[in-house]
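Just one chain is shown here, as structure tokens, and it is the form predicted alone.
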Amino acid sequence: MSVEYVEKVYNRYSSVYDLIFGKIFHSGREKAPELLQLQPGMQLLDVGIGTGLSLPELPRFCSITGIDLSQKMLNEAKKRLKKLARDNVSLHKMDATRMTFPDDAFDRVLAAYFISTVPDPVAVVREMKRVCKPKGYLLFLNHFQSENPILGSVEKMISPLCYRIGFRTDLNLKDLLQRVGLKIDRLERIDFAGHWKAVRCINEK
């Protein structure tokens, strides 16, 4: 799947993106300053930013910039800023394998709900390590791949077509983190039956 189609699958989305995913998402939205650990001063990356829904949870003594390829999505991430009032938020249209950035460019990066809709999550998470500082977190919130057998082979089964809307289901973590070179620093199940996870890694580069 390219670049091209999921920003167009995302650029559809964006009028109805909080409706469906707003509530079922929140959960992890609320634990992710948690597990951040965001002093004042700090500079946060929002990778897939979208509409915004992570914003109200984000506190307003760091510096957030917001990435996502769909410019429909940022648009109404736009109208959320303004409604908020918060002045500390920058955002912009960007493909996360190729971020303008320089290295060591943040202290925290936050992927909500994001990788499994790329292309290409590995190539997004070497971009993230390199934009992220020495010791910085990383901290992802998505669905991976069962570690049951049989639920595993059905979500590998039916991820192609889940990516047909956008998102794969079979996006296998232990194998994305032995691929970039980072390791689990703290995992914590943000829904009740635990398809949906907190991973946060510590960048040691």
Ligand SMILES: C[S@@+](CC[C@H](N)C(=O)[O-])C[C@H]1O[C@@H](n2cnc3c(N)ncnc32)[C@H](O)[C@@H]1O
The other form holds:
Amino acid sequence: MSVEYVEKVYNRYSSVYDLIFGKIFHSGREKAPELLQLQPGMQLLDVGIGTGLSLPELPRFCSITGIDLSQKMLNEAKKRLKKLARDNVSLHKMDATRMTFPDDAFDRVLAAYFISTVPDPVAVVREMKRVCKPKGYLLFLNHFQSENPILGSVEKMISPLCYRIGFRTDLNLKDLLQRVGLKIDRLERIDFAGHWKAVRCINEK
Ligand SMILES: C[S@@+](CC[C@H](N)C(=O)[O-])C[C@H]1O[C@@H](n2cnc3c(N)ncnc32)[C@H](O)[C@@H]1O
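One more: the block was the form predicted alone; return the form predicted together with this ligand.
Entire complex below, previous chain first.
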């Protein structure tokens, strides 16, 4: 699946995204500030910010940069920003595979329900590491392939189908982290069954 296809899919979702994915993913977004340990003056990058559902949970005392491929998702995020009256957030249409930010630009990088939507997660996490300062935090909120062999194979089987509607179900956490040279610093379940996780890694460059 190409970056262009993903862009089209999320452009189509934009008007109904909050209705479908607002409540069900809320617990992860709520957990993010505690795991990010943001301090005044810090720079946070929210990759694949979508309609900006994370924004109400994030503090006003740091600088937030949000990027997304889909202009229509970003338009929704802009409306939210206006309602929240926030002036510490900037939004940009950008492909996370090729970010235009310099190296070491951010203290924290958040990827909320994002990394399983990209065609090349390894390339994207490498970019996230590049723009994150040494010892900065990378936080992933996501579904990862189950370690249960039966469930894991079902997820692998249905993944191509799910990807047509915007996300894959067979992203293997251990494999991904090994390929990009990251280790887990903290891992928490964000749903009752433990299929969705918050994974924090420290950027050891
Ligand atoms: C499932 S949504 C998550 C949105 C938001 N983070 C949330 O918590 O609801 C995934 C978002 O990632 C964006 N996206 C997918 N691939 C991208 C890429 N290569 N670069 C930037 N954004 C991308 C999509 O347009 C979509 O808005």
